[in-house]
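Next up: just one chain, as structure tokens, the form predicted alone.
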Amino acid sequence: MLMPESRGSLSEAVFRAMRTGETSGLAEAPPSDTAEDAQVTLWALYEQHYRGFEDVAGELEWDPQLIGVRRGLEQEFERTLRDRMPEVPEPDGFAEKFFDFVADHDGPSLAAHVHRKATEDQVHELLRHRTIYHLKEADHTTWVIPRLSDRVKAAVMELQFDEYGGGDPNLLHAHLFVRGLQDSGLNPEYGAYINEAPLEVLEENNAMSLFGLNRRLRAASLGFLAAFEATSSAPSRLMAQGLKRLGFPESMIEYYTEHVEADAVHEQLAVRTICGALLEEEPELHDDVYFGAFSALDLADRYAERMLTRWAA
């Protein structure tokens, strides 16, 4: 992958350094001109930590200037998602609650627009947005791991395994993606769609990178995880009966009908067995599980208010 195109004066000068190696005048480094300069940059910078790009060089992954200006981008975007968040249930009764305040978390559907009236190319843009997650899907999560208890550990890893086709890579999750894109006609490289991403896609991306780089913010982390596998299942359902209904490829819709089972197993173990574990050994951490967790649910609705407005109009 190459780097994406800048969108603003901060981007243009953090990834002129990234090319070139000549990261010293980033401290001057002009401010963001717009969020999504602002999150493009980030992301790009949390992307050094995954696959990197074609013409960065390895060592830049470390560069403490680089890391400065991810600091302080990270900062302002943590900042904005605390700004978001409504007053959290009680701690006591944990999955019960948990469970409810994700039910009762009311909004837009993309998914059941596809199911009912998506055309074709409505549905090949949202595919090319996803492929910005789907195609390093549970990586985020992965880097959790090593902050965790031996109790909590083994159990994202039960989940984990899964992810990641229990041992086959031609199960990977990532990799039945890829399998679908090709067969739809889309670009199945990794990488390929950023510069179509809106802001949300970018935001929503690196809120999962925020949180599972940074070891303070594990209860986030794991928090996002079980609202995304909470709110998944169903919506996997409408999805694969959407595409069904536009003659998209057996591939695709098999991508999602895989996730109708399996996320709703997984609900289970992220919500019972891997959140309620790390609150027992860590009760201090029940808000951030909730700060992870609306983050989640909100950063998707945001996306979907965006994508189902521009697609009325």
Given for the second form:
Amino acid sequence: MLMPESRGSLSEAVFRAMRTGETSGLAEAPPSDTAEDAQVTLWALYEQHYRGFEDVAGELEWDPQLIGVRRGLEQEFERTLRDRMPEVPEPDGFAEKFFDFVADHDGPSLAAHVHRKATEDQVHELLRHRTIYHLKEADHTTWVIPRLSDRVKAAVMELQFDEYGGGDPNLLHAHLFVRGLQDSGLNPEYGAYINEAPLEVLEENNAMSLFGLNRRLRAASLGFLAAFEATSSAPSRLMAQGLKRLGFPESMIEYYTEHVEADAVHEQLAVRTICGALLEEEPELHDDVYFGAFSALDLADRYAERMLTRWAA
Amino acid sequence: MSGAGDPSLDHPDVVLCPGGPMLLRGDHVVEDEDGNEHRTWRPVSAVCRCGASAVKPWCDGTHKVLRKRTT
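If the structure you just shared is the form predicted alone, then what does the corresponding form predicted together with the partner chain look like?
What follows is the whole complex; the chain from before opens it.
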């Protein structure tokens, strides 16, 4: 993947520094013009820790100047996310309260729109945006694994092993999406559509990396995972039915039908054997589990609101 | 073989989730209500217990909808 296009003064300065390797001037980098400018900058800085960019030297992954810019943007983003938080449930009876918290959260549904009304063009646009996450599906949770106790670590691996196809690349979830994209006439290349990604997609992806890459936020990462899995099965079925209605290829439909079944397992594991076990060991992390969970729900809502408004749906 | 003495590390083959599915760890063959056999293939599979799943014998999360309606 090549570096994305800049979206303002900050991303322009940081991306130039990344491409040239001349990062010493970044202490005086301009502030971000907009939230989008800040988020695309943060996204590119995080991407260095995933697959990286062909036009950026690998040594810059840990460049102190770039890490400094990342820290500033992360702190600001974490404050924004925390300011959005509602009150969280009491800590007793965690699993049932968590499922209730997710069930009681009402948000706009993109899957319901795809199910009945969306046009083929709208679904193509949605799938292009979804590539930003689905082509590295589950990777943000993998960052957390070495930061956990034996019991919680094994529980996360039990779920991740399924995400990664049980070791078979043909069944790896991100690869199922690649096949669906290919057959749908979309570009399956990693990062191909980053310049189209709206603010809300960048925020969602950055929240996953923020939680995954900071050990102190490990509970938020696992809470994000639990809420994400607990809101996946039913919408995935609606997506599959909508794609069928529009005549999408079987492989794209299969990506979503696989998630109906897989995520009905994963939500139980994520809530009970992962977050539940984590909180038995470290009860003080309770609110951070909900911080991650609410962020997952709220960021999905924000994206859905943008797209449904844009499509006047 | 699980747990090895430490109760917090129990790793049962079958887990009944309150108000939810039955989790099966490992390889099993599940016979559905019509006598058809379904082999598990995931590390963990979830078998429907509420009777309302559209992908039986597997769980599809529909129990949550039923639960919400009755509370």
